[in-house]
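Starting off, we have a lone chain in the form predicted alone, written out as structure tokens.
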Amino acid sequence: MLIKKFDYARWLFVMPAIIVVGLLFVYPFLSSIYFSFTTKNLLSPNYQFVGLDNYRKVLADPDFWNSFFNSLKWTFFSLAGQVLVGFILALAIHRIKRFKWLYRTLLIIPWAFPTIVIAFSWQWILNGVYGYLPNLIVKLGLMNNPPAFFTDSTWAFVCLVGINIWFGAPLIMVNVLSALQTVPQEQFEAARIDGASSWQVFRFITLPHIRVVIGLLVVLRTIWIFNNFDIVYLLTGGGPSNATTTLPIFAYNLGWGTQLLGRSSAVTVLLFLFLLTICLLYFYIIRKWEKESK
């Protein structure tokens, strides 16, 4: 009797996660799926089953796949400046024997920060006409005018990807630092006695002990950068000339913008099954690292 009344409270204290959870996740990511294969769209209440007709439609428009490969190079160039730079950083503090807590606090600000704050902050530093490092840069003379770093299709994408490298490094560097901090100090010893180099050090003991992390990171972050929505809207809003529109704001447009909320779910199941592909195979690998250091 105990059993069951133990049962019963184990269920009642995770039955309020599990409907938020369901409300907030399941509930609509099943409908997409399900919306997906009909004619749904925001200004009837009446639609039709079509089942893969939105897809073939979806992958026949070339605005999906310009949106498709800007994620690409989002996602990649975000992923790997954020990782570089985070790794660089957290190997430095590491290192740094006073007043590593301050330096460790002064650098993870950017990622305490809301995205909204971060998105107009950059817009009053980078705009073209009030913007203050383009006058700073006309001021010195360096250039006769501003230039246009959100109006110009290359410098857009450039100032996009630098601002998220600054706002994710810092992620990457708690953890990697965190997981420094377990290497064991004895291996470093022996390996100085044995007159090991630094990069044999690193090489070697670091980087296997660390790397598991790592990998973590890279799935997470890949997952996050790629699906990033509210950075790159509030910013560019995939302009100029869809040179920054990536599938989650290609999405947004067709299911908001045109109202196809079919066609926009379609998107977002192409959208969940490769980034699904993307986490298997590093799950893999990760796997398999496992293995190694066991």
Second form
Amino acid sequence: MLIKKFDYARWLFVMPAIIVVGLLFVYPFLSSIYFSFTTKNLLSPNYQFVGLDNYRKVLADPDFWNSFFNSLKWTFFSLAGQVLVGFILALAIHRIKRFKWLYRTLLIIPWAFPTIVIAFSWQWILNGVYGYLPNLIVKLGLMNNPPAFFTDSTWAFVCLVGINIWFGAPLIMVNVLSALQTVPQEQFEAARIDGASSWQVFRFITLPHIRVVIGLLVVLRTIWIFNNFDIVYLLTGGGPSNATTTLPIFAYNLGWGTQLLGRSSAVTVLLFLFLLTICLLYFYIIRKWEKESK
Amino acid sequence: MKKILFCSILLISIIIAAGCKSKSESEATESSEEASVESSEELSGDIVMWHSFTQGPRLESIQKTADQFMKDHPKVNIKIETFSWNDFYTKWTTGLNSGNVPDISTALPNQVIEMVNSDALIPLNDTIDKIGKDKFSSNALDEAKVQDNYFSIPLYSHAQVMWVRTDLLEKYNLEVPKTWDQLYEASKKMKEDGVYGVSVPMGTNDFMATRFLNFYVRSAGGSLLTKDYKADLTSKIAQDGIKYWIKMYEEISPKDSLNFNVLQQATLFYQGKTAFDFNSGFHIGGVQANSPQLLNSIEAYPIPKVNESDPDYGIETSNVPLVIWKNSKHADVAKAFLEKLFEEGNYLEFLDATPVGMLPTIDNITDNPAYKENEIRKQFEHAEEVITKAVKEGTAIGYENGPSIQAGIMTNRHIIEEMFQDIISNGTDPMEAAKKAEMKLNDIFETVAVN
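So the form predicted alone is up there; where is the form predicted together with its partner chain?
Next comes the full complex, and the chain you just saw is listed first.
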């Protein structure tokens, strides 16, 4: 009979990673779940177990639903814009024969900037008093008064999405460009000999080769955009009048604004459950595509 | 022989006496040195100070005193960290939960009671007694008095007043507004290319809209809190105030002020973009740094009232305090450093970092020739008089009925700012928006507040 010996060395090597992941992910995650069932707040050392009360209050709060729908809109429009712009840029650069590296470098610049720099730069450009763009619009006689980009609810949302597309499209572009370069050239040549139109080439050759990459990018970007906090917080703080308050901003305001950490934790748990559902759906579709391509 | 014997005895006695004296003197000197060494030995340890004096001269003044203190007490190390006032609130509330709070820090007056409520501070009665309790204004001290304990020491005072561009007033041949209606009319007339009469800040990352509403309500003797510490935004005077500032925003203010915080608001005045503004004597330093050519064209006046004949109820005073945190392992060092900051030379130098902006909280400093000699103080003598009067009459926002945690919550949660934005952006009826904000505030009062 063989007795399997416990491999200490293996565990020793893995342990640092387990500890780091445990401290940085598992502990905050479990504590969020725990606090979501309590009256925990930042100012009082004592708190009580209240069961599902926080969830009930959060789900009955119209501001939560407003933030939820804002998050959906913010994610959908940002993602659609990023994929569309990134895809078009990648296709364009793929066709360029000379100085491809230069265009690629120039277009990736927005992605290279720290968010804080991007936020302050755009705030300066769009500021209704000193801003370059609003004053240019007035000087050109297009409007009598400087447009209030961050003060009008609709404009504020449009500006945020626009800035996010400008910021995120380069990542999509670089990845799609890499995927495009892996498509076998002989398939294009064969299609052209067979008389396929440009659309048919794109639909039946290019797209099937790169859709898994795009699918994975969409999964990652959905999570990142839905959870995005910094760019929204720095540009509008969720205002005006909660018009740009997404769920992470709502959770932050509950936890650090009103100090109701228990209720804020309930929001983050709901956010996690929602994203988990979306990701499972995405992965189901990607697995299906992978099977099809095999 | 007897004479020789007498002289010898006398000489020996003198020598012995001299010896004894010199011995006792040297003993005294030694014991004093020992005491000094002991006192140096008594004070040892690393302490952390958080403060929000981010501007150069104030920062340097505090650092200089800390350096001197460390020189006097070589075993002491003081690490100073600075944060903006807004960051500071997040920093201490989160730090309190993780045990990451400093030994000593500045605080905003209406946050001190929240800190006390969280059992985060130690009483400073002994330190106050050492500095001299009688020297302090009792109003300033009482802001952090809970039962018989004082939990903070006011470092400096300032009050909100109305700042006016006198050159623009002259240009338009206008008098200094004394009522809110006069301010509206004057602001309307003074709106010209590139200059706004007044800016109405409502950003949800600060408490400026709460402050502006409080100006209006307090000027008529009202309060944003009821006597039983409930939010009161639906009273007639509060509703009049809300409607007044909405009108001012819509007709006069730059539209971006909907998102302004204190610095963005002040910057407009510093750069000559607004004819009127509300702030303390800190505006002098801001204008001096940004637009020195305007320094002769600004002056401070009392905040307008609803009716000119209304009595002076007092509006908003800030007695910015220092506190010592319960988590401190070297509270003795922190207290000794706190005393050092109040030593006359250090204190005068600190006040001189922002003349007229920071008014002393201890008596007799203003009589000191070194205090009076400052050029800015001489130039802005009238402004200092107006602010000093306002300091004596006013309180922190919501402290009209005494210090309360509810006042801090009302000021720091920005729910009133959300209410203003809701009215402007969504066209919500002011009464409906006020009821919603009142409910939100009272909900938090019940959850967090322990009276």
